[in-house]
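Presented below, as structure tokens, is a lone chain in the form predicted alone.
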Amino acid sequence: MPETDLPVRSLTVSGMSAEVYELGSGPPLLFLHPHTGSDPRAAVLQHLARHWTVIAPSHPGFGRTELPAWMKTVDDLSYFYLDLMEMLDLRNVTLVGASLGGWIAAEIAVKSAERLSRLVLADPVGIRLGGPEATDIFDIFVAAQKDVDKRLYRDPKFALTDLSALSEEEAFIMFRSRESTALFGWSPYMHNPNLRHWLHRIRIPALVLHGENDGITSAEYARAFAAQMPSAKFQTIEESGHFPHIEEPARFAECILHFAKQSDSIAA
């Protein structure tokens, strides 16, 4: 195991077995991964752990977390995480979601922010702003993987995956993530038609981060997402694509820390 791998805990949440990575100390930060799955070696977790106790689960259907047959929507995933926070008695949580994880985080916050202190959405998907013909979110299901990778990352080196070098378990997890992404995001494509009508319920401090070179969603889309929430701010992260937490992990963590300090000073 590489030294950057994190110890994994197996928890039973809502009657299902869940894989959860945890590191660091301090107030809790719940990190919700994108559609590519949870990576315990991700540098961003180490950066965040300097200031928070980072709790990084694999969503149901991703990693080694169980996926019951009845769980079919992002709405279901949001209730799973509400149960997780309740079970662990997490309070004053900094909730951070990237891409698909941002969608899940927004769904959580519109339902209940009782256990949350702030919300950070990094290049989120989850809402539709234009008409039927508008392309708010690039369709990752119809494009070739090499074209999707070009839109996900500013630096193509981050997209390199040598499939021949993967272990059988790693390959299983990769393709399980793709299958679950299709389950939760196929139709309607990567959004909940009703979510944007409920974003006004998110009254806690919120920050929407957007990678400057994101080819999946536009800056206009991210700004509009932020505008739906009464207390949300928008910030661009340079030198990154759709996954700034991967391409610029130190900068990503720095933005969240600065935002947390600002929101704490306002609350005081």
Contents of the next structure:
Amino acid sequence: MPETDLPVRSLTVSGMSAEVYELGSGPPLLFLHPHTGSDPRAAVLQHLARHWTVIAPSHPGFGRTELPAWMKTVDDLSYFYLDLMEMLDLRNVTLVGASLGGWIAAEIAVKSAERLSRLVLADPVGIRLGGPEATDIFDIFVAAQKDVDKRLYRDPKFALTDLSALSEEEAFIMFRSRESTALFGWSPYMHNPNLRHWLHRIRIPALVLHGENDGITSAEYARAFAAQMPSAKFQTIEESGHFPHIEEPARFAECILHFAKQSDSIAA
Amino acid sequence: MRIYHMTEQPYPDAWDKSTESLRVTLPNKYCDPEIAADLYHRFIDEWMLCDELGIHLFVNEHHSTATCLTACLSLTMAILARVTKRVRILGLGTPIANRSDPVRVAEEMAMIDVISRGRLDMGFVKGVPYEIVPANSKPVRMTERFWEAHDLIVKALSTRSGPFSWEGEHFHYRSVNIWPQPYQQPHPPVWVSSNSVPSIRAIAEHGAILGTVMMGYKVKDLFGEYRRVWHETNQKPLPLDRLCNCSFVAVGDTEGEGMRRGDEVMAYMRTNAIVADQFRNPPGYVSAGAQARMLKQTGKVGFQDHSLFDQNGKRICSFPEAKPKDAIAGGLLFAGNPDQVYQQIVQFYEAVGGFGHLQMMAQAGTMNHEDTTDSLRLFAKEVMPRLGEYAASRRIAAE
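Counterpart to the form predicted alone, namely the form predicted in complex with its partner chain:
Now the full complex is given, and it begins with the chain already shown.
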């Protein structure tokens, strides 16, 4: 299959048109992308597709998914995904979210875990632990791009530095991601002040993954996130920044596979 | 033609403290309150001199910056409302998409209008991108928020029948009932400034006076768009009092003196845009589609330094590079002896199709009090009367 011919579906979810990449076979795995947007060519999707039917949508406001004017909170995004799972009648879903996607995934799971079998949050944002002056989540909106990139990636080769190589379409998608990230996460910065108080509702098996070299959120933050959920485990992925799914895709998929087997055997 | 004097109340003593950013991040330890107090008093004195000279007053605001000490234009205008007697006081403007409480803005404007006995001109701006972080304002959907705030402020100022409620998309009030009511009825004149052609339509449709900021000859495109929109619904010619041009002005007894002063005010252009890249392009401030096009056409993203163009549309140089002679050629600066300044303004006025308001940034950069007041006096005495006669004759000719 040529690279451009990716399995993209257009669905109508909650009355809006949404783009969804779908690949692989097996039980469903819903992958929620970070603030940088969805990348259908991401190696991690191929790795996961060996074990699961991977469903990787673009959030409203990202990629080519519609963003209605009334939608402006991560709460809205979580209802959108509850609708999507219902519409596709997904059951026993492995829900995986990275960074912003992790925040959305947590908001989904506190509302309803009915269609979920397990939850994986990779360096999620979405909660606040420190006092008013603590930097729980490094602010990407006030730092120079080169400093943000250093904190996002352990290996600088993953950072997008040559904007001139982008087509106009790709540039549009990139700027749209930035804009929607600000819409959902400008203030309070990248968190919902109340989410922390509801994380106890997540009783399904959960795993929090943390990139060892993450400069956006710390290991303490990720551990504390896990500690709020009664049955969550914590695991570090070496040699990775904030996006272990990008820097260590094979390892990332292995961790999830291992976790899935473990939680299945416990359930059995 | 109505003439205004403005200064951003700059603090040049700190301009050597950073080469990366004079805005947003420059620590206020570089702002000596003794010096700042002297500057505030001095600039108010200069506006008071304008009151005697018959030059109207124009105040703006910026935040977290050594380029402008007016952090709240309402405060400056409130002082001017009491200490001046004759001239109009224009605030252009309040960044209403960055202010969380539009009703508070309406209250401030009503007070200033009453204290000044009806001399307020009320201006609203979207604000430059580097105001976003100091204001902590969400850069997404700003235009929507701007016009909702505008509508609410105008309604608050115009309502005489007691409380109304407002449950809008961005603002929520259960009981709006401001005191005092404004002096001018139903409300002070509304100005909105913009430097971009696509945003002119909404301004013209609201009938607001169009403020423009240091466009040089390019202001003609903005005026042209305003005219086009006006003529969609009006048969009569557009009244020139809907259009305003803003340029630097420096007058001296001699050409040499005027040009030297021109160079002093032009220090504004050399420092104004010293701001770190990450504050130039907040997400959503410019739409994703427009940014993608800009990237493909220019290879750059975000708010860039403008270029200066001559009367025929030929590029002269970038704004920060402009020498006084370039700025004169670009219609950005009127400088020299009184005759020269008069001629330059007339030539510019003809080339851009006329305007009803001329905002002079007659103090900027490192221009000191003596130079500023001398330049203002010369303008008022030698240039303004001739300009008034000229503009009146042109208006008669147009009609």
